[in-house]
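One chain follows as structure tokens, the form predicted alone.
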Amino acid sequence: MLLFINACVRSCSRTKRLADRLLTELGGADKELKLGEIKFPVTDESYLRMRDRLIAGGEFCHEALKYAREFAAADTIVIAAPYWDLSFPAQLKEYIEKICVIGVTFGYTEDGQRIGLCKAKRLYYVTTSGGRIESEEFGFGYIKYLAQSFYGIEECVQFRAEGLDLIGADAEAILKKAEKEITEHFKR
């Protein structure tokens, strides 16, 4: 299954056009979540003690943890999601919030050391921003170290169109350069 994670807010999404061309070289989605679109449960105290609750006595099948197990259970996973004041929208945070989940997406051996338990090997993160993308810590790179190092999926592809508001930047002909390097990352 490929599930794609739709983070684009705009309809003309600059992001979701590079996303789009992506999913047409994987052969489509599955699976898409419109971010935008889901009213996710605020993360408050009685939220989170219903969820480590529902953890503690394995009831991993709840409606509350259907995101984990949907991330868990994927082949590929694509994320499509802007870059913005140096990081990515915030329903994207709240919904790794969410497949953030003990013995769903990630666990613990015995002796404490953290296993991936993501059926995924490849997750393709794709972005476009106005300005330039000074520092990747925030949006792609906290991304690929939460993919690697919690979830267990071993490749993390960033696919970016950036510069694209900049005075006298060729918006269009950066556009198509992101499109070409990704049909040119599939004939590999």
Ligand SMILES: Cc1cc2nc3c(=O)[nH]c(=O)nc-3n(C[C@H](O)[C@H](O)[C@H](O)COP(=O)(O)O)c2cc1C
Contents of the next structure:
Amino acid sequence: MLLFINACVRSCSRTKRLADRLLTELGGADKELKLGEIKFPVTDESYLRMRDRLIAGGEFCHEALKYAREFAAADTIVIAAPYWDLSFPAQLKEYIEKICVIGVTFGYTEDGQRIGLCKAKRLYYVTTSGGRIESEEFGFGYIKYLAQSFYGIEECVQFRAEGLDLIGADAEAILKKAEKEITEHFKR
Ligand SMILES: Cc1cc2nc3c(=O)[nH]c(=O)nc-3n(C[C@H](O)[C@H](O)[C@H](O)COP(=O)(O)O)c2cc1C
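Hand over the structure of the form predicted in complex with the named molecule; the form predicted alone is what we had up.
Then the entire complex follows, led off by the chain already shown.
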């Protein structure tokens, strides 16, 4: 099952354009989550208490944990997110808060070692930026660290097109080059 997590906001999203090329290479998505259309419950104290109760009671089939279950069961993950404020849109962070569930996406061994519980071997992250991607720490880097150290998804690949809004930039040429890079990646 290929899970496509779409955090693109604009109808003319260039990030979505690159993601579409990637999805074509991967044979299409089985499930798309358009994060902008999902009203996630606020992660407030009552939500946390409810979640703790579900986890303590082993009620992992509860509706509130469905995003975590779906993420854990996917074979391949594709995340598309524009580079916003050195990071990504807040909806993606909201989604992450919903899928980081102990006992579903990650767990701990008896001696306290964290182990990933996700099935996916590979996660692809697609992004585009107006300027240069100054730091990956809060965007792809953060997702990659979570994937590898929490979820147990070892291989994380980023495709990106940057500098699209810089003065004099040929955005179309930059996007075409990034699309070509995606295609080339799968010829290897
Ligand atoms: C709210 C917002 C924040 C942004 N922050 C950055 C930024 O920190 N650095 C940057 O280079 N571009 C930034 N941009 C520009 C976008 O990264 C760029 O236009 C990107 O290609 C948009 O992707 P999209 O076409 O998929 O919507 C920002 C754009 C928006 C709307």
